[in-house]
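Below you'll find only one chain, the form predicted alone, shown as structure tokens.
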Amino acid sequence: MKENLKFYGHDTVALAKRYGTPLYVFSANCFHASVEAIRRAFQKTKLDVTIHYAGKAFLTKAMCKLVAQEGLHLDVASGGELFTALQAGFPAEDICFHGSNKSNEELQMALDHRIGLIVIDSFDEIDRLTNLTTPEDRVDILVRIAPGIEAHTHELIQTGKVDSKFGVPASMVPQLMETLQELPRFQLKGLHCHIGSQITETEGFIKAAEKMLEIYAWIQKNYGQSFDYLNLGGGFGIPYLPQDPCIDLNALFTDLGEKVRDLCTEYDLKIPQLMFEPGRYLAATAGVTLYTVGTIKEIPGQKTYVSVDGGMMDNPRPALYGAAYHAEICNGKDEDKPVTVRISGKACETDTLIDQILLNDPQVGDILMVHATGAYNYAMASNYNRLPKPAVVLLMDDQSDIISRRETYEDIVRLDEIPSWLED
């Protein structure tokens, strides 16, 4: 009998039996080596590059320790993002906050902490941080602009469009300088864009830059104003399944800094210490999902049903955008038969994991791993018919722990409150 499916090192049967079932598995091994992947790929640029880790895409404390001892930075896009941070003792100089609208209670922890760096979203946004503060204070601020370039991704996921709701339109700088004017007490370091999430192209990140630039310029001759930072976001795009293209990240940072050092020259721009926020790039391949399978449900003629514990409660991109994924069955078995079925999970919905996929011999019992769930799925895990969220597991060489434990029913109906005039 062939050898159960391994993940960096560690038995993928033996670790559902272990921790249970659904799981996420965690490789801090694999997050180390796509740090070191992009760290090389950014020397490309031979310019001054900071990497601020996307903690949208998966975070909990123990990943923020993990993140702050590879040295990278965090930007979180809430609140909640930010205490978890705060809560792991991550450097607060070291986070940079987004969101499209935060409110006070958002912007007042962030400047409690005097966290590195806001992120200007609005010009509501500035109105709230101005009524938070004192003229006398001092605010390290980006502005995030809108700036019309529509990335090759999902519509859905396209942030840097025109008429997107994230950022401030390249063609109203002029009226947000002018604002700023008025408001010394905000420190404006720098430009910031994202154009969108799972990229695989080159094309779109070289006209954000372009585009960026040229603001950049404009303002440096109208106001005067050189910035330390140029933030060009992330969004690189990854393999989800074999035959996918993935970024090819050094050609594009190659090119990247050439125009980058063109540009400036041309516009006699001080070269601003270049900032990108990989989040998917560096998280998705380092995360599995364990799943045992349930009911096979074979309907003669039609399709295979293999239907597992989880779901789109813990992976909720496929119902959402359509989204792709590999799997495999865990369980080593004594000869290939290979069999095309549909993967379903176990909520009260159509529910497709993966619409049509080859699987050796699925038996009921069987362990079974989608690939490439690292990113948005822990993080977008629901109680959808009151199911308790996974476990989530780390690795790290022959080592493992828990590092959020699995929920229980108890959980699901802990903030649960019965009004008075409903009681017996």
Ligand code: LLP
Given for the second form:
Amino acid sequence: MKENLKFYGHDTVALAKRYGTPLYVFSANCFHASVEAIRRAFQKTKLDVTIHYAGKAFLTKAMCKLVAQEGLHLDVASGGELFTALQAGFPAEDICFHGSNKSNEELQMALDHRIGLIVIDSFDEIDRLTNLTTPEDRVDILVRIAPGIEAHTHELIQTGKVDSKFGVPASMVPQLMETLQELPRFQLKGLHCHIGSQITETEGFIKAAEKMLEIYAWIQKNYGQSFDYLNLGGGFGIPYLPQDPCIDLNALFTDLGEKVRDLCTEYDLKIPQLMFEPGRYLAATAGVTLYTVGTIKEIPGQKTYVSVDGGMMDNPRPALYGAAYHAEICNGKDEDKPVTVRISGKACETDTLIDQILLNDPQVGDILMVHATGAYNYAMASNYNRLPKPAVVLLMDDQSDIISRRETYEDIVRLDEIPSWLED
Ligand code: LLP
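The block above covers the form predicted alone; next, return the form predicted together with the ligand.
Complete assembly follows, chain above in first position.
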């Protein structure tokens, strides 16, 4: 009998048995290795770089602790993410707050806790923040600009185009500067842009940096203002399938650093500290999902369906973006008997997780591991079909701990209320 599949030294079948399935498993060792890899790549810029982990990819209180332990800053994009970070005791001054439609309550929470930076996304947000502050207050801000760059990625995750709900269009920078001149309570530390997610080509990032520095030069010329920071967002893609391309971060950051230094010389600008906000690059490959195979149907003349005990509720990405994943059977088998199958979820939908994949002799009761689910899986999970969300287990060396408990049916009905007129 061959050995069971291991994930960072842990027997995946044993993990499934101990914690149940479906199960999200996240490796702190892998996360650490990715942080180190991106740090080394950022050094190629030969510039000062701050890394903000994008919490939207995957955030729990333990994750906030891990991010702090790695010496990273944190990007949050909602009151819920901010609350999670504050509850975990994440240093408020290292938090940067995003969002295209932040509410008064969310902004107030950010102000009350004096978080590091608020990234303003619109003129309406300037109005809201003005109403929440006094002329004597000082609030450090960045403003998100839509630089008008089309990143090569899925349309739904392109976020830097002119026609976008995110940020202030580059053409409205003059109006923005006029508005902010009247409001010295807002200390404009720099500008931000984020062109999209799961980008594997380097060109878009370079173009975005060019555009942003062009704007910096215009602002310096017209307002005599120079900036401490330039935040170029996240979006670095990862290989989901063994044959997928991997973004060449060393090449990207060598070129990007050179471009920033050259343009700052050309425009006579102070070289800003660069900020990046990787989410997926740091979290995706650190996570896997373990499922139990429940039903196998061989449809004559068609295909074989392998149904697992999770689906679009724990991983909506295939349904939303046509995202592709790689998977393997975890149980050690005596011989290799590869079969081509479709992996389906258990939702009342055609929730295909993987359209076509070779699995080694899948059997009912086997454990299946889907790779690279550490980003935007737990974070985007739902209770569709009133299914409880899986637990999350954190692996560190040979230790494993639950960092988010499995939901129970009690949790499913916890917030339900029955109006008196419906009571028996
Ligand atoms: N910074 C900002 C302002 C962002 O909007 C995002 C992602 C990031 C950083 C992090 O991007 P990353 O490095 O993770 O690509 N749910 C989609 C991804 C949406 C990303 C939204 N913004 C997916 O599952 O592919």
